[in-house]
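Only one chain comes next, encoded as structure tokens, the form predicted on its own.
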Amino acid sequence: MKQIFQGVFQEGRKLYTLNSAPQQQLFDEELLVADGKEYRGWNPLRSKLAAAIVKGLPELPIKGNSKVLYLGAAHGYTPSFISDIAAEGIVFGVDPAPRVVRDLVFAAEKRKNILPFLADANHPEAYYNLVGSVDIVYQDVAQKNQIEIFVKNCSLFLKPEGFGLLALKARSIDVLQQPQGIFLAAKKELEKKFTIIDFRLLSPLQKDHAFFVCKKQ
């Protein structure tokens, strides 16, 4: 088992995290025991972050004690792997859909460092007093104003020198325009507020998606 980032491991072509809740599966993922430790298989077809790593992400700023605000947490698949990586930190999971937040609550019951919030990322003031400043803002929100939501939340929550990780879905912004044009326009907009550490396309693992790693200026 080869460690490629803090808390992220690779065996052959497969990605894994060290399971912070041993012998518990959340999403029917593979559990692999190696050197007396249990690892969870992380599928890049289900996670934009895993896809970015497979596509050559050079740096993963999430650390063992990171405080992470996750926007668009949904059922909790990727948040659960971030909770493994930041096993001594905390993951605030925000989503506006009651049904998926219910599933996120079930995941949080097995992982004490995930805190679910039923809230709209368009209105960060609703959870501002509950979250406070964070090391990482991670966003996977399929809405037309994805950039606006990301900038607003990073401005409110991100510590100086903190990192924003953005999974951008082109088709949610404009179904007619070519994704490459949308990504370049988004990059120019983000550069007004951040230093872009990395930008990469996620196809074919995640169709019409790009991934940005941004550092707060």
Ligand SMILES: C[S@@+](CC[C@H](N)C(=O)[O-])C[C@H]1O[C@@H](n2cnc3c(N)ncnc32)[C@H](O)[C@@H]1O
Given for the second form:
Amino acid sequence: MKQIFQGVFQEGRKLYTLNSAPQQQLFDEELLVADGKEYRGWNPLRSKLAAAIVKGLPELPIKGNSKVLYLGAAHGYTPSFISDIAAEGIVFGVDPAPRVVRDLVFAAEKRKNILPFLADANHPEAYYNLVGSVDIVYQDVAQKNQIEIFVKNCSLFLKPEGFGLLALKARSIDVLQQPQGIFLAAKKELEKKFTIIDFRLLSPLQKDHAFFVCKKQ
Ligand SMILES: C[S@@+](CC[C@H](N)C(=O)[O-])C[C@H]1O[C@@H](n2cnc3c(N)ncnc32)[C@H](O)[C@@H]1O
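In place of the form predicted on its own, output the structure of the form predicted in complex with the named molecule.
All chains and molecules follow, beginning with the one already shown.
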């Protein structure tokens, strides 16, 4: 098992994290024991962060003790892997859909560092006092106003020098326009507020998606 980032491992072409809730599977993921430790298989077809890593992300700003605000936490798939990586930190998971937050609550029951919020990231005042400042804002919400939501939450929550990780879905912004044009416009918009550390396309693992790593200026 080769470590490629803090808390992220590779065996052959597959990605793994160290399972911080041993012998517990949340999503039928592969559990693999190597060197006396248990690892969980992380699927880049299900997770945009895993896809970004497979597609050559040069640096992962999430560390072992990171405090992460995760917008669009859904059932908790990617949040659970971030909770493995930031095993000494915390993951605040926000999603407005009760059906998926129910699953997120089950995931949180099995892991000590996921805190679910049934909330809309357009209205961060709902969780402002509970979250405080964070090292990382991670967003995957597939909404037309994705950039606005991201900028608003990063302005409110990101520590100076903190990182914003954005999985951008072009078709949610405009179904007719070519994704490339949407990504370029998004990049220009983000550059007004952040230093862009990395930008990469996630196709074909995640169709019409791009991934941005932004640093607060
Ligand atoms: C593509 S799914 C996220 C998958 C998840 N990030 C993962 O990798 O496991 C998008 C999620 O964004 C949520 N979402 C949509 N609008 C949102 C908003 N305004 N605030 C927070 N979450 C939102 C949806 O309910 C949905 O669960």
